[in-house]
Structures are given as structure tokens and as C-alpha cells.
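Taking the form predicted on its own, here's one chain by itself in C-alpha cells.
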Amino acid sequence: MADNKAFDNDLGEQSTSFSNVESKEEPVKDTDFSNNGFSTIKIDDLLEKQEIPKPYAGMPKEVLLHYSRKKHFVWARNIMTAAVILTILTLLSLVIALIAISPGCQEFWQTSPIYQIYPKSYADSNNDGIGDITGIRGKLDYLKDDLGVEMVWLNPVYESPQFDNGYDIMDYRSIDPVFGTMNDMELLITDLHDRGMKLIMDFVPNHTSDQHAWFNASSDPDHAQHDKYKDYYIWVDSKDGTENGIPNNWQSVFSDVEKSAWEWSAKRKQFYYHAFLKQQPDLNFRNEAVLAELDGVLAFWMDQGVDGFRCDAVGFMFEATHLRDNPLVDPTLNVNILYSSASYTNVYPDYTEDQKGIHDVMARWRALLDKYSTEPGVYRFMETEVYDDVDSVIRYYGTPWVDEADFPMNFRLIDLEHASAWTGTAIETTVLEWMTKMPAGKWPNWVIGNHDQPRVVSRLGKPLAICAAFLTMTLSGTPGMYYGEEIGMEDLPITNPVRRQDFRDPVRTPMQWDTTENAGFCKNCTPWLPLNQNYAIGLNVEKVDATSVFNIYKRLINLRSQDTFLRGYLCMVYSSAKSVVYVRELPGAVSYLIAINFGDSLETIDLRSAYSFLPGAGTLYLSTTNQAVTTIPFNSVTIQAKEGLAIQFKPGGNLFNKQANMAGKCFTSKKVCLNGIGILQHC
């Protein structure tokens, strides 16, 4: 050893460690190597006398070092060290390989249905007749544990005069007192996140309330901040200098109550444009200051912990600057200068909707949300609301170079307004149209109702509405749910409203929680809208009925959580005037054949004749009519009228997506499979 430092032996005498330098001390006579006494002597003397003891427990380091240098111990150590290093490298390589071949975790907006809550009508905690944020907090366990949804979309709760139920916003950064306080909102976000749930806020960029501070300053030349805000809205001179000189024939979406999309400002002596109510003036998106303000609104709510946004009415954000009249559908109805006989449905909105510049703004907001999505496990979701043809709506996914929405809301199934439109052929056509036009790698979505459309049970009837839910929950993509759909709530015609009539009120009545007073929505109060008197259809009744709409929804949501539905292929295999049949398959996993009969009589289908590689039969997993049979032969699949079936089967080596005749009928966002050890991987 190079070290020659002294040490004390057990007797307290100083001695030296073994060294290549010979000690000048006299040899110690005591050569006892017991644990009680060991005197160090020259190593050469010990070697000559062969007095080094055999290894034993508690041996001093000098003896240990002596034996550790022997070749067989050195080899043993080297082999063990190499084995440990090799094992670590092997495990590290396996981890790297698994990461490389495994698909990333899906985002929350892919794994859970989106549950839409209309705040005024969901749950009233203070019994003032209006639903509120605290009421919603009290129902989160129901949503997560009973129903199985983890993603909530909240209609506007911002401060508002409520001319359009919150879509006329006075202050984007405060909560309307009717719903609670900012502290209530913070608690809601915390409660959601504690349960692993996500919150999507309604973002209304196209317009504000005419009581917003921006509009107050913009419309009043004497306002102290008029110069700053004068161009925040769309202002146009009168044709004749008076309130009769309407600039053109542009129509409000609410042309049933507004004679024009232009409203005269007596203070400013100009017209302002409003695509909706006159109390909702449109913002000027050609003003960078407006865009910066809205960027700030998004950032504010993301700082509060909001997980994403549903962007309202984005197709209206720009208007043509030339102010030409929109073409009329029927020119004979344009009979006077005030265009009072024109209506929104009688104009082609060539200059007021889907204008150049919209997609630049959407890309800008997507980039902003991405900046707030850099932390591990954090992603900010964005969806857009646009009612238009499929090609125009699909454009909101973005381009291969610039991302926009995670998905634009898909209203194709809502467009099938009546039961007669729900045929197997129509459904297949609708699904194929979206899936074939959607950009590669993007994610679809499906909805059958919302706060602006008649409820699905009222449109289609209860049995067909259940079939519609069966469809949206088993197709590829994210299904949307409007509150109350899960218990079969219906529209309520309102003939004696307690407030200003809105043609959409029948679809917004309070949630029917139970069969007690006011359906459990509130106690000893008058609800803001009357309750449907059929509230024997209440959640408490639905829960205990195994055949109820609620329990079908619950089972469908659970079925959808399987990898086959979340990640697998969708293959459309059959349609007729009555039925549609498709397969959900994931290589390496069990497959499901989904068969839905929208007709009024049963249909029996021989699928084996067209797809001979199918096994002889499958096992019935779920039936909307609770069929008693358990085995379904694929050469004779019988679907009762207005029934949905989910049939589980093992596909063997043959898959639909591998068949040449299925080209253009099988779709997946990412090609993944389940390997032999049960791990998902890219395929």
C-alpha cells in the first residue's frame, strides 16, 4: 500500500499499516490474530512464516486486503461487477425500447366524454332558483364515480346582464354574482383536479355585452378612454347621416327579434355591427389591441388552472370591409330600404361568415395554449363551434404546418333532425364523410345535443335516442353529452315564461335529480325555468333500473374506456335502410362488432357471407333492449327494432383493416397494437 499512516492497535500501542516501505520498528512477538488482539507485523515475515490466518468474520482490513488481491477473488469481483453493469444496461435498453415502441398516453380530451353543464339549470345550492357553481361542486362525485365522465364543459359564468344567458359578457375576468364568486370558481377547479377531472370553459370572443367597459368607452366620444377603445368594435357611418341609413342588408342570427345586424348609437352617431343581439356588439378583430386583450383573457383563465376552451361562434369573427350586401336567397323578399322583410335564413352570409383571417387567429390562440402546455402532464385543450359545411368545419383542425383546434365540434348527427333521417345508410354516409375528410392523425368527435338544439329524446323518441347514444359512444373519437341526456330528459314547451322568452328555453330546463320537490334542483324556490312535469324521470329512479337510460350510458362509457375503443380501428362493414354495422378492432386485443337498428322492425344480417374470416359467433356484451341470448352467430345477427348490440369476439389472425375491400372504410388516428406480452406499441 502507498499509505503508511500509523494506527493504534487494540492495546493502545501505535503500529503501522502494511506498506511497501519496510517498517523500522522491531517485530512484535505477539502474533495472535484473534479478535481480541492483533499486532501488526511485517507482511514479508508473515508470508515467510505462512502465518496469515484464513478469512474469518471481523478480520482486520489488512487480512481482508491480502485475500482480496488473490486472483480468484479479483476475477469474482470483476465478473460480478460486469454482470451488474450488463444487467443495468440491459434494463435501460429495454426501457428505452419500450418507450420507443409504445404510443404516448392519450390526452384527457380523448379518453373521456365531454359533459356539458348549463350552469343556470344544473344544481341550485342557495335555493334562489338559479343553478350555481357551488351546486355544480356538489355533483362532481356523481359525474366521476356514478356516471364515469372526467371532462366538464361549462357554459359561460362570467359577469353578464344575461340578455343571452351569459353569452353577452361584461367582464371576462369575473364571475357573475348569480353563479357565485371567483373563490367559488377556484374551489370548483381545485375539486375537479383533486378528482382527476378537467374543466373546459366557454370562451366567447366574437362579441361582448353592450355594457362592457370597452363598449362604453368606444360608443361615447366624451368618455375619458374613448381614443383607446374607439376601434374595438365595428363602427360604420350611416348612408344618410340618420338612424335610417342602414349600411347594408346584413342580418343578425336573431333576425326574428332584430330587424338588422346594425344598431344606431345616438352618442357616436354611427352604426355598430352585431351578428347576434343588439346587446352583443361584435369586436373588431382587425385591431391588434383587441387580439391582445383576448390573449390576456385566455392567459388569465389558464393561470387559474382551466384546462381548455370551447371557442364560441368563431366563424363570425371577421366581416368583409367593403360592406356589400349579402346575396339574397329570395330577392323578392327584399322590398324596402330597411330590409325588414329580409331574414338571416334569406341571405347567403358571403361577407359576414367564414372570412379570411379567422384561421390566423385560431392558430395564434393554439400557439398561446401550447405555451401553457409545457409542464409534464399539462395540456390546454381547444375546440371550436362552427355551423357550416363539412369542408369548412374540417379546416379548423389546421394544416400539416399550423395547428388550430384539437377538433372542431361535429354537428353532423344533430343535422339529422328527425327520426326519419336516421337510417343505417344515412349514418354510414355521415360517419364516412367526416372520417375521410378529417386530416390524417387527427381526432374525431360526435354530439347529438347541446343548449341550442332540441333535446335528442324530443327529436327522435327515447328508443332511437338510446341508439344515437350507442352510436356516439362506440365510434372512434370523443362523444359529447348535454346534461340530462343520460336520464332521457325531454324538451318542455314554455307558454308562460317567468322571464323574457328565448326560443331555446325548452331545452334548458332544470336537471331532474330526483322525484322530490322541484326534482331536487332546489328547495322552497321557484326555478328560473319551469320543471318538466315528467320528473318521475329522475336520476334516483334511473339508477336503480337496470334497463334505464342512465345505466345504458354508464355501461357505454365503461365500454368506451377499453383500448379497443380508445385506440383501435373503426371499420364500417354494413348498412341498410334500417341498420348500420361496424367493427372496433385493435390488433392483439378482442374485437367488437357494433350493430344498431334504427328501424321499426327487426333485421337479420348474414355477415359471414361477406366476411368469411369472421369466427362463427361472438358473445353478446351489451344490448340496449337487454337481450337474453349470450351467443350471436355471425351468419345470423338479429337486431331488434331500435336496438344496439355490442358483440365481443376474438378475431384470430384476420382483421378487417387488413382486407383489400375495406380500403376507405377503416380508420385510426394512430396505428397501435397489443403485443404478445400485453403492452401497447406502434405498429
Ligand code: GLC
Given for the second form:
Amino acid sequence: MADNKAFDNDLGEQSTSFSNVESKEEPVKDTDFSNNGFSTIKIDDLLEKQEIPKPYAGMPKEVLLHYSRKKHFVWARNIMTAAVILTILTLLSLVIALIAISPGCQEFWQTSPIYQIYPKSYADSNNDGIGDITGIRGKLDYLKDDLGVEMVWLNPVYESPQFDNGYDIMDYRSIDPVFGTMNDMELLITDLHDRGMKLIMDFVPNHTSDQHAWFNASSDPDHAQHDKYKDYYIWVDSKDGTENGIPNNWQSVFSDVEKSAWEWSAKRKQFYYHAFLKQQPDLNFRNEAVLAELDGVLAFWMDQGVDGFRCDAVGFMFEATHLRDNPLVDPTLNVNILYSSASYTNVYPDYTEDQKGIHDVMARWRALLDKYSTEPGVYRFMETEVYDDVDSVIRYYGTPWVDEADFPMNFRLIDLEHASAWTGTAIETTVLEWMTKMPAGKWPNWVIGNHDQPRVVSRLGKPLAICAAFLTMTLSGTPGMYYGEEIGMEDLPITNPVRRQDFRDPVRTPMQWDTTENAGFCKNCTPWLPLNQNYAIGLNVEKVDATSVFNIYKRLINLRSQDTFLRGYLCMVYSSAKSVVYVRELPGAVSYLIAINFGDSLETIDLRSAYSFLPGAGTLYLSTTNQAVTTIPFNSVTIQAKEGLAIQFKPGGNLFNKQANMAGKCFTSKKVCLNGIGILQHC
Ligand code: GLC
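What's the form predicted together with the named molecule like, now that we've got the form predicted on its own?
Let's see the whole complex now, leading with the same chain.
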């Protein structure tokens, strides 16, 4: 309080002094203060005469400026200014250096497995026998908290007459009532995002439903908008002017139900092309208006908050305009057989698949998705569905100059259809092929099942299916998971023709949540497909059994979330008829040796004789047969029949990727390491 008083007094004195000065001193005029003539003010004189108190806070600007010109103040000021600038520059350089050496966050499509939900079969909230969006919303805690996945891919839920379970879209911008409403969809997106989860939608560009408004207008010359839509689809004249004059031998992929890929339109008196069902006419990608429409569809869903797309059947987007017959696999085959009961495998699809133009469209969509990926934390993911040889599929990553998909789905492990194909050497070859052909810096992916393929347990048997999961979860890249895989669900042979509508129905039966009536899929209802009667394989049972498929999946997903698996090198170190062995290592972190035996009997491997730099032993971290944690000597690694092992060890600076004899066998997307203080950085 005393200080405050003094302050008040000082101010009082000061203003008094100034009024005194002005009234007493003739030469000091008002104009002197305002015309930059500060030097003319006799302040020093005044100070000497003690008419102005010593400088202190609250002094007028003129006085302050006067003192600030004094040499020692100027020096002090310059030194302080320099210090501030230096500090700012140092901090800035530090930030830039940190950004430069840190490897950047990984995207959601790299950190989480992709969990595929077949909406009709996942969870039925209104008990009408068909799964729905609200049902899915009720299972998000299961996915995120119990299982540990953060990325969901939803098969089509758009309005559709359902000839191909939603892959025949009537309106790209609306939700089919069997699945719910647009509002349900918005809630699903919000619920996912609230949990830090992401949603991938199926994008079906190749074809629409024949009930789509575009097709109605295109196929009907009397339609008011016929002119606008007439070139939206692939229309071709009949060879003889009648419905018998099929343009060529092009086959539908669904050649078990379709005779030809051409369907006659009685209204338009022309044929339209359909790579799949006749209810799925192919769009004309040589029409810019069609491309613009599809851009609009992508933009619409990105505006709704969707995090990316699985682009369906993109290898079929163009057909050769010359309309030549596809070459016959067996040139002696009677061509009429093709036109009647066709088999897609009888022809090489040289003019109907993988045509010029596809990659321009993919690059266009990638660029559009990039435009919607500029906000911090937002990235729109793209994956493609193409069944072809590795070289053609790999092309969908784009080129070093033009990006396309974040990854094309890798079906090579699905191609190893039967158990007999799963040898250690076949797996090593399969992995090496993708990893060596994949462009530098790109990201791999591995899937063992989906809604079009027999379930992995049905193809390989449960013990081998677990080994397959062990493989996809521990390789580098993103693993795919088809719903139910995590509890070992199997195909259901559906013999009743009324109940089986599609040749793929056996792999699409309702999710087996528990062992109650209808496996907890719906209550007092008839599920749209019969339930597999083995639903003793129910999630509730799996959860409490420490050795269950579910618990192995859970532990694998958890293991995969370590930096070593997300970022580390993959080095293929050994293969035999039975087993494959590889190492996951990240400089600065512990390494893991993964050993999987796909065979019917145990194998013991001496890894130290080939890799003498390996330490003497490692510690068993995870075994699919639930072996107790134990020390495993590397000169005698025993893998039981159909067992996967993850063995942790300290590399002690002897990394596999540094060894000359490992050239061409070690891979990493981006080189990173943990520095001495445990920070991840480029290296
Ligand atoms: C894709 C889908 C498949 C569908 C087909 C036609 O291959 O995965 O289910 O039948 O495209 O859209």
C-alpha cells in the first residue's frame, strides 16, 4: 500500500512539474514536441535544474524517447533484440530439424487391419432377418475395444434391387431401406469417428442397376431425358438387326447365369454390355459426363465424412471399341457353346479387362480424394479390387509421378486355394513376389478372405487358417479381415435352392455372436440366409477360451500394433516344404523372429548355422498352440505342425537388413529407427 501511495504521489508531482515547466520555460514550446524537434527540448537542462523527476514508469513518450537514445540503452536494446531473434531462429531450426528427421504419423489404413462387414449378415437391429446399419452401430465397441480394429469396410448399402446384394446400385446417394436411412448412416459415421475409427465404403463405378434413372433414360428413346443419357452405357448395334445378332463372344463374369455379356433392349433395339449380371449394365467411361457423375458421387460421400473407398471391379471399366472376339482358350472350342452356356474361363478377356484408360481414371479419383484430404488429420483412402497377375495389379499403386490407389488389394494368398498349396516355400515366393514388385515407398497388404471367396477355415481347415492369420498379421503391411474370420466361421453349404440365391451365399451367413437362438444375429426372426448350425462357434464362447481363434486374433492385432511390426523391416530368412521363417526388426527396438509351420509334422531348424550373428536364443512371445513362454535356442527352433511362433530377441546391433547375404530379402516401406532416447526417426 505504501508503494502504491508513493506511485500516486509521483504521478501527481510529475504532472505538476510539467505544467510548471511549460508555464515557466519560455523556449519550450508545444510545437517543439510535435515537429520531430525533440533535440530542441531542453530536457537535460530541465533535469539538471531538478525540475523533472528521474525517469520512471509513466513518463511521457518524449522523455522515454530521449533516454532510449542514450548509448547504453541502445546497446542493451540491440543485444536483447539479437538474443530474441537468435532464440527464435534456433527454435525454428530445431522444429524444422525435428520434422525432417521424424518419420511422420502413419495413416489409419496402415495402423489398423481392415475389417470387412457384410451388412446383410452382421447384426440385425429390427429383427427383420436382414442386418442393418443400426445393428452395426451396436457392435463398434466390440470392434474397437474387444478386437482392436479401427477401420471398417462396408459392402454396398446404397439403394438397390439387390440382384447382386447391393452391387447393382439404383441410387448412389441414398441408403437402401433394408439397411436403414441416411440418418442411420450419418450416425454410424459419427459413432465411428467418436471412437477414432474410420469408414471405408464400397464404390461401384463399373456398372449401375438396370433400374438406375440413368439407365431408364438411356434405354428408352421416348424418355424425356434420353438425349442426355443415351451414351451413359455401352450400346452396340445388332449384327443382323435382331436380338439374335449378338455383337461378339464377350462373356459375363457370371457366366453360370448369363449366356453372354450382351443383353438386347427391346426399347432401344440395341445391345448393352454387362460384365456381370444383365441387371448390371456397364457405364461408358469414354463419356466425360459419366466421369463427372462419378466424381460427384465420391464428393458426396466424402462430404458425409466417409474416410475412403474400396473401388469395385475397376479392371472392367473399359472395353475395346473394335469389338473383336476375345481369344478362345481352346481355339477348337465350338463358338456356339460360348453363346449358349458360357464359361468365362473359356476366353481370354483380352478386350474386356485391363484396357487402356483405366489408370487415368484411377489417377483422376486419387487427385479428387487428395483434394478432400487437406484438413489436418483427414485422409481419404483408396484401395482397388482387381483379380489379375501381380504385375497388372501392382500397376494400381500408380507410378512415381502419378499416384493411384494407396494399395491394390492383394489376393495372392487367396489364390493359394487349398491346404496343399500352403507350403513354406510357396509362402516365401508369394511374399517375395509382392514385396519385390511393389514400387519403392508403397505399402503392402494381405487378405485371406472376402465375400466372394470360400472362407479361409473352409479352404484350409482351422489350424492352417490360424497360421494364415498369423502370417497376415505379422508380415509388413495391412491385413484384411472378413467378418467372422476372427471366430473361425466356416462356409455353410446351402442346398435348398429357395434359400440359396447366389453362388457365394455360403460365405455370407450371419455373424455368430453367441450360442443363443439365431446366434444373437436377430431375435424371433428368420435370417435372410440360414445360420451355420455350428454356431457353437460363437463369439461368447470364443472370448472365454484362452486358446480360441478369437483370442489368437486379438493377441496378434495387439502384437502388430508395435512399431517393429508397423514400421520395421521384413526379412525373409528361411523356407522349406513345411515352414517359413522371417524376421521383423526396427533398428533400436527388439526384433521378432516369426516361424510358421504349415506342414503336418514338426520341423526343427538350426538358424544359427546360416545366421551366425543371431544371439544364442530368444524368448517365445506368442504361439498359436499356446506353448508356455520359454527360451528358444536359435540353433534348434522347433515348430510344431501347423503352428506359428513369435520369438522376441535382442539383435545387439546385428541386424538382418545390414547383412550382405540378405540383399533382395529385406523390405521396408520407409526407413525408420528408434534413436537412443526412444524417439522414432528417419534413418
Ligand atoms: C465385385 C464384388 C462382387 C460383385 C462384383 C460385381 O467383384 O466383390 O461381389 O458381385 O464386383 O459388382
